[in-house]
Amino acid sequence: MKKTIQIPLGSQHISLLEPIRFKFECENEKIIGVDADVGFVHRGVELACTRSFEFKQVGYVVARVCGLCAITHSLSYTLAVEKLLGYVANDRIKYLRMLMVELDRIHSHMLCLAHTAENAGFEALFMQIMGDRELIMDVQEAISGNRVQFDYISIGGVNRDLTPELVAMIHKNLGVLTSKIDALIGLFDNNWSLSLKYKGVGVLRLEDAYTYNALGPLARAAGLATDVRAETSDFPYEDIGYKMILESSGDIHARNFLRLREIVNSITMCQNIVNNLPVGEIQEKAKGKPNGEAVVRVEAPRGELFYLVRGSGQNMLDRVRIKTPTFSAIPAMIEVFKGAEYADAPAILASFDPCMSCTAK
């Protein structure tokens, strides 16, 4: 006899300590309906950017939207303001900005994989991945001076340059991490409990990825070729070895593997950046005050990050609008849950890598 029950997941749940709640309608153990509520937290960041801070300060404010994506938020805002000022950064500045963004992608993906291992019951592997992630965190701290809120990007440049000692550290840590990621790929490709049992679980089909406007790793694991890095003219990604990584099955296993392969590509890009760093100043004058409206899209670790900035030639901006990847991905996330077993919900959720801190701005 079939029995229908309502089960909440979040916002206080062992697999979802974030300000969102899913409500599952389950028929026995199968999820047949999903509702989502993201309205738990509002911090007023956008309003503060137009009421409490001048435009030169806002780049450091929006970095506080998210600890994981801090560098991407500050970059997106800075690019928008620079467009309004008519300023274009030199190649050295562009390369240093790309370096930090790709390091950010590596440590963010590793955090997601660590949570995936934890939800599968591999507590030791969770600790191992988090320990290996320190290789990237140490590099980011050495470059920027900060461990989480980097405050590295500023209007007209970056705040620190690379030294020969830093270059040597980057090469050393990335070399060590490469061997560790290779071992992790082998583990995810051969271990039944960790990864193989999730083949065919939590599937997002390609047509649904289109329908629900999926983005980032969630979309690319379903075969949808969408990545701002392949479309942008703001950065010369094609010169540093960028490759769009795609999987086709759209399940948990595919999302895990896509992130592992993207880490490998990001390591290659970081090495190429350091080896081919152009000559130039790291800080230039971007004169004037923002006047008009600019839109910028940057590929954050979870997908497209969208910034709209509007100014009227004053020190205070008229509007700052932020649309984050997780917020955009929620319709696709809801679709993936439907038809799955309730016992697989934590693993599915971890494979989404949601960042509700970004969404609850």
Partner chain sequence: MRKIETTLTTLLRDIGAFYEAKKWHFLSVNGIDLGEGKIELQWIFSQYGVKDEVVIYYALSDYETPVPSIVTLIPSAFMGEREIVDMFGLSVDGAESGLYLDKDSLAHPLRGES
Contents of the next structure:
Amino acid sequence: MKKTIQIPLGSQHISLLEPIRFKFECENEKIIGVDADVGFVHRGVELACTRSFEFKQVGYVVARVCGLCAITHSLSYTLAVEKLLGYVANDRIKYLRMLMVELDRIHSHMLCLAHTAENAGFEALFMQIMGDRELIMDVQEAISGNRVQFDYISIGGVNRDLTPELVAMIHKNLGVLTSKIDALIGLFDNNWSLSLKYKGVGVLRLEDAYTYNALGPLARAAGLATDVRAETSDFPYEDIGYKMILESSGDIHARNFLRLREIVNSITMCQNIVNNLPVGEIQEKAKGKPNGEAVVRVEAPRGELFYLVRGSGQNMLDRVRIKTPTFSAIPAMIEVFKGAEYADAPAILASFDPCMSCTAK
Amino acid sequence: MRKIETTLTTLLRDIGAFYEAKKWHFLSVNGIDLGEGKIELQWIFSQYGVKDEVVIYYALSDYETPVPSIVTLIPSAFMGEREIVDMFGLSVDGAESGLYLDKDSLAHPLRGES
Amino acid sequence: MFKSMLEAFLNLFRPIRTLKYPAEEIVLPSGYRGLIEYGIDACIFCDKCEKVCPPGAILFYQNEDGTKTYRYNPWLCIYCGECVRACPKPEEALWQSETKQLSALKEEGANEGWFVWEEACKQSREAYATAKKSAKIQNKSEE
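Next block: the form predicted in complex with the partner chain, after the form predicted alone:
First the chain shown before, then all remaining chains and molecules of the complex.
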């Protein structure tokens, strides 16, 4: 007789935001085998980018891969095409792009924290964090003119400039948020019922992080010092106070804590950007047609986003390869699930911050 | 970005000699359709803690030739291999179809216009 | 632990955080990206907006007498503003307003009606091009 039982999680489950299916092979309460199915929302974006849209329009297409990291997708694509066109953006454009990416990171991390709290059974905290997240969403809406689909970055610059009212609003909202994040850090550190669900649960060891090529917050929580912001020279991150943040224990608590500390770092960076914004044009002409091959890596909220663009001097591109963070994180996720208790699975899953519409693209 | 040419037969040896888990981060497997049944396969790596160091191993192949799997060297490569099986209809040892498409789907969307 | 209990207790006396929508209107920030609006008097019919539009929400119908008719699908538009940036006469011929588009009704034919229009535009251009060509040939033979 078979000693194990199969329990599926997903594709529709109350603890999931997005469709993903895990098939857990369980021995009593312990998970011993995992099978993941991720292709529920495949839309063929890579194909559409090369067949239906010209290279100037593709930036708006790839922004629709994912709602949360829309800005990182359009940024990576735009950077790749600008490399092919031989265009280098001026400092003001770079700073404005960094500002949007860091704001995006703050609100994406807050969404993840909210969901980890909810999946650990703390629904009031979920509502509280989601309410605080509106501070950042409001800023982004005011800057770009839309709440989710920013369409802020275009080839050769950014579409809108900061006005003095916007600067005042950014300072005000970030100031309010700083005190709220401080309170959250205390709460995540000291709350006893949260620590039962978080501490020592879902551990990714450093060795496994190397073996399975973990990335982003998942790797940094395990102590693997990798961050694309420190590994590329496309943006002057050192000038605006970027610090790499590392934790060592690799459990859910470490991942939450890492995200909270990254939010604090991102807030500082946003304030520095707004205070030291260089003067310059926000739109410049980038002429020509993309010819050749370019790779771009950008640190999205969930880890490294990779774009490979190849063109042959025509309006249509030959290949747009999108490698999203969650796609690479799945082998490490499967490794973490092995040996965990089934009851902890939703909280562990939420702490990875998986983004399925990115993965299936 | 550095590009290093390899062939499918020497791929395992080349990557085995090159890859160190603590030094290189494996990004993904990528395929590019070159038209007329030809395909370029790429294995992409980046180095931890070094600025702008991306290494791409590439090999030219066609639709029929089976592609060796590098899962024995890099366990996390199975996702990328399953993706090229679906998207280009290649055969990779040990990689199942059905990551994005249906398991029995006959379509290979990223192959050249056919 | 006790801090969060105290916090929870104090929350009883704090104001409510939820918005009272729809009893109270939500104020959108100024500069909201809304519908694209068109001024026929300033338009020079260069078709630049049509070419850059990512979803193809602006289409010009080619009339037989050489003029063109502008048509815009507000439900297909993604409000990116690329057309306004491409326009040689922004603010006069094409500009982005702050009005929000409401959902389409069935009668408005947001999808089917637009497919018909797309087809009509394509055919009108082909017909115009062939008519022009044959006119040219006729002119030459007359000479």
